[in-house]
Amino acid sequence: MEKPTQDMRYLTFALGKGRLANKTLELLEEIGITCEEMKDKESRKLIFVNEALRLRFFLAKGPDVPTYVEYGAADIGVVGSDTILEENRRVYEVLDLGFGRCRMCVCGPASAKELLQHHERIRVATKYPKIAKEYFYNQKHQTVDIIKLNGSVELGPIVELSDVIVDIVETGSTLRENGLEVLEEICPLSARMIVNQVSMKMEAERIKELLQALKGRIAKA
């Protein structure tokens, strides 16, 4: 990375909390970007700084990351593509980071498969109403009633709140344990890097250099 000068502005990263942030920091370390402050588990700080590289980092709930990036509170964000699709913010999606791979699927009991084939009006429970609506209305051309849930959506078909669910599937073990299965796959998902539209122009060189270093590292993995 280019040696920053003291008069350079900070480049700010918003990272989705949890595994995503940990994996991102590991990846950044592999290309020489570290933030020692973030390793202190006792720290109550909200903003972490690497003065030498003029970088700032903060952790945010996944759905908030695209908002911080769209409005310029962060130049760069890392979040799952499910969140990018659901939040639909004005940001540039610039890189698939290659981890956090899973799928967005329509799931339910085996008996619900027929309801999907005959375009019947059905009830769909999900944490992702925009993704569900886009899939059923614009791709399948099927009218559905979408029920937004925040907790365990697998409960939907079990307690007869809904016919099917739209949710993220990693291994499918939770589905199997509850008598449900994947009925249709909507799209593959993974961790993505997003960039603020103004930052992409104003900090083009630094961001381009970062992306090239990351692409090189991902290609070797």
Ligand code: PRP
Contents of the next structure:
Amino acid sequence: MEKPTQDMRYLTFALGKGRLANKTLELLEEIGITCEEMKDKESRKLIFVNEALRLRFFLAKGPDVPTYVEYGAADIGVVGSDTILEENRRVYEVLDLGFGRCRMCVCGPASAKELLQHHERIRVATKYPKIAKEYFYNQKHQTVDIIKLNGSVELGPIVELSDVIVDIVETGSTLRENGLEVLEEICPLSARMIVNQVSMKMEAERIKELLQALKGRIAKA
Ligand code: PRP
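Shown: the form predicted on its own; wanted: the form predicted together with this ligand:
Entire complex below, previous chain first.
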């Protein structure tokens, strides 16, 4: 990385809380970007600084990451492509980080397959109403009722709130354990790096260097 100076502005990273953030920090460490402050699990701090590299990091709820990046409160964000599609913010998507791979799928009991084939008006429960709408209305041309949930979406067909769900499938074990299956695949997903559109110009050198180092590391993995 370019040798930072005291008057250099901080580059700020917004990381989606949870598994993605841990993986991102591991990857950043591999290219020499560390944030010791962040490792203190007892800390209630919300923002962490690497003074030497003039970098700042904060954790946010996944769906808020593109918001911070669009408004420039963070220069760089890391979040799943599901969230990028759902939030549809004005940001540059610059890199597939290669982890957090999973699929966005239409799932339900095997008996629901028919309802999809015959384009019946069905109920779809999901945390991703925009993605579900785009898939059913614009790709399948099927009119459906979309019901927004905030988690444990697999409950939808079990308690007969909905006929099917649109959700993320990683190992498939949540589906299996609840008697559901993948009925149709919408798209593959993975962790992506996004960049604020102004930062991309103003901090072009530092961001390009970061992307180069990450690409090199990902290619070796
Ligand atoms: C996600 C997703 C599925 C599950 C898929 O839920 O919504 O429920 O993981 O993973 P699997 O295929 O490996 O079983 P998450 O754990 O994020 O919680 P949520 O249900 O509250 O959204």
